[in-house]
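To begin, one chain is listed below as structure tokens, in the form predicted on its own.
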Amino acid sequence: MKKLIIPTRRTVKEYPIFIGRALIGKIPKLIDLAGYSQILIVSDENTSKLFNLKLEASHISLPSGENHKNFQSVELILNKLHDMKADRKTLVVNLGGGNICDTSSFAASIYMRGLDVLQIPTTLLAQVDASIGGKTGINFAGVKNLVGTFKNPIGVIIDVDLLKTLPEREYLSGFAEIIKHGLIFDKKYFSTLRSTLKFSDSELEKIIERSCQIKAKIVAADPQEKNVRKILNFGHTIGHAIEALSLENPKPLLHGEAIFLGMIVENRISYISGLLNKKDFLIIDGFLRKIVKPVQLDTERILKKILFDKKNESGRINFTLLKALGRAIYNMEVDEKIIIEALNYENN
């Protein structure tokens, strides 16, 4: 078991973040729970099924989906602490996706002005993403994350075997996020990515690690996103935009599908742009291109949605562009027929 230290500003309170197997039946040993009232354990229907914390606690199970990352699933949260007598000494514990983490933590932060949260994340892209950082946020008015706060939780646990009941389609999805941290921060671990998406259970525990490292330490230098956090966004005002409209199919984009297909994009938009070479634009391309399949784009639904992402200024669209291979820059405003170059490329 290896256990991490979040290192940060000393505003913000440090947390221990746990990486190994079979941790799910260890949280008493690793989590000091005596000086907390009631626990509450938030997930979904498909986790509730699957792990059992067997800690005394109440449950809440809440439907599965990015469709249900909204104030209704934040009502129930609130109604169930509420209905328990929650005080400020109540413990939430997600154990879930990105969806749990996220919309559980806003429940939590807001509720008496804040409660406790630990974060078990049973996905690969909750492991290296949702439970590390301290944000969280619902979608609102079909923009991605458009409502939310900080707040760090008190730890984390990553078990690594709560993998292996993920679908194929869940531990391709999870990559997007491991595979940015490589393009925005660190070449070396980019060019390890790059061999294979098959990793025995050991590199896997050692590449979860360092995606934690590299986010921890981006974290670390800017906690609420006022500057160099903000490279953490690459691929992701594209691939918001993506993902938001996909939930109005039946079988939406999951979020790392969504942020492949931005990065790609972005990818493109940092080429034209002139802040990316021709070699590493068609290293990026093609690895990108290997594994997500490409999809029609709609040009116009997509510029309306990026209006409103959260990294715009004075009305000024922001994205995080890539300079070179393991290096990335933020606030880059880019010229709309920049924009529409690299979407109408997508659909050729």
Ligand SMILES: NC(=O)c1ccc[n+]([C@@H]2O[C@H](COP(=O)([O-])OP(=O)(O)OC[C@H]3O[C@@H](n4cnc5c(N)ncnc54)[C@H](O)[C@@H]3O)[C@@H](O)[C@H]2O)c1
The other form holds:
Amino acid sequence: MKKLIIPTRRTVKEYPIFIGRALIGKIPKLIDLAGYSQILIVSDENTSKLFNLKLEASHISLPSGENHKNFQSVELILNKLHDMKADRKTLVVNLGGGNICDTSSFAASIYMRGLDVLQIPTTLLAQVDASIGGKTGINFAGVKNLVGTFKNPIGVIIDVDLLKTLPEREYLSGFAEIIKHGLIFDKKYFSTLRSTLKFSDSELEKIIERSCQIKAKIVAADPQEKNVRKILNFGHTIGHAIEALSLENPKPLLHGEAIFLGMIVENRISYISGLLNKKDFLIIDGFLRKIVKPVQLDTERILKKILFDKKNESGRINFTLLKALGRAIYNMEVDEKIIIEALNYENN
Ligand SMILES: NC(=O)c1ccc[n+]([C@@H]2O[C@H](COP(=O)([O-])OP(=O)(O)OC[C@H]3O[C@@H](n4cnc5c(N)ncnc54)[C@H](O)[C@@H]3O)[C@@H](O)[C@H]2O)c1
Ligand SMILES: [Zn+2]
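Could you give the coordinates for the form predicted in complex with this ligand, as opposed to the form predicted on its own above?
Full complex below, order starting with the chain above.
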């Protein structure tokens, strides 16, 4: 088992990230639970059946899926906390993917002005990204993560064994954020990833560890996303718009699938804007296209959506772009014509 400590600025409390196997049976050995009056385990309809934390606790299971990352789910959690007479010493344990991590951490952050949260991420995406960094949130008015808070957990327990039951599509979706970490921060790491995304158990464990380190390092430098943390948004300006629009369909894209498409388009924007050289652009484009099936993009609706994206300051369309493989630059204002050109390219 590895134990990473999130290095933080003095203003933010450090918390441990445990990465290993067979960890969920050992929670009291990893985290000091003695000071808590009660525990609420928040899971979803799948994770509640799959995993047993063997803790004395109350339970709530939410419907799964991005369309349930909303106030209704938050209210269910708040009602449960109220019913169990939760006080400030109640611990909320999140047992699920990014949706549970985001929704439940948000509910915990507003109940009695904030309860402690322990993250036990169960998807690859949540293990390498959503459970770390303290961003909570729900979707609102058709905009991804429009409502949320910053709330660091007391710890993150990443049990790689939990991924054994993860469907292949969800596993691939998690790789979007992993590849993003390589693209924005670590060229060498990117080169260790293969477009087949097939890895042995020990390789996967190393990948999870490296991605957690990268995310933790970036977040520690800028916990509240005032500057450098914005590089983690690569692929997300376009990706979130694609994801939000796809949620209107009966079979929506997964978060990672939308982010893969977002990274393809934003890689092209980086190139057309003259930031990224052709060689790096082609390596990245070729790699991503081996993973992602082409999708028809609605340029007009995507543009309209990103104009409402919370990342845009004073009405301009700001992007995180690539200036080289492994190096990102944030707050890049991009001309609408370039965005349209990059989006339309996908439809030819
Ligand atoms: N807060 C952040 O910093 C951050 C970062 C990245 C992504 N996110 C958010 O994360 C969300 C996506 O998370 P996700 O991809 O984990 O989706 P998810 O939470 O919806 O989980 C995907 C599906 O897998 C099921 N599942 C979970 N663990 C399983 C397991 N071990 N075995 C079998 N099935 C399992 C779930 O029930 C669900 O049906 C998005 O809303 C995204 O915005 C947040
Ligand atoms: Zn993401």
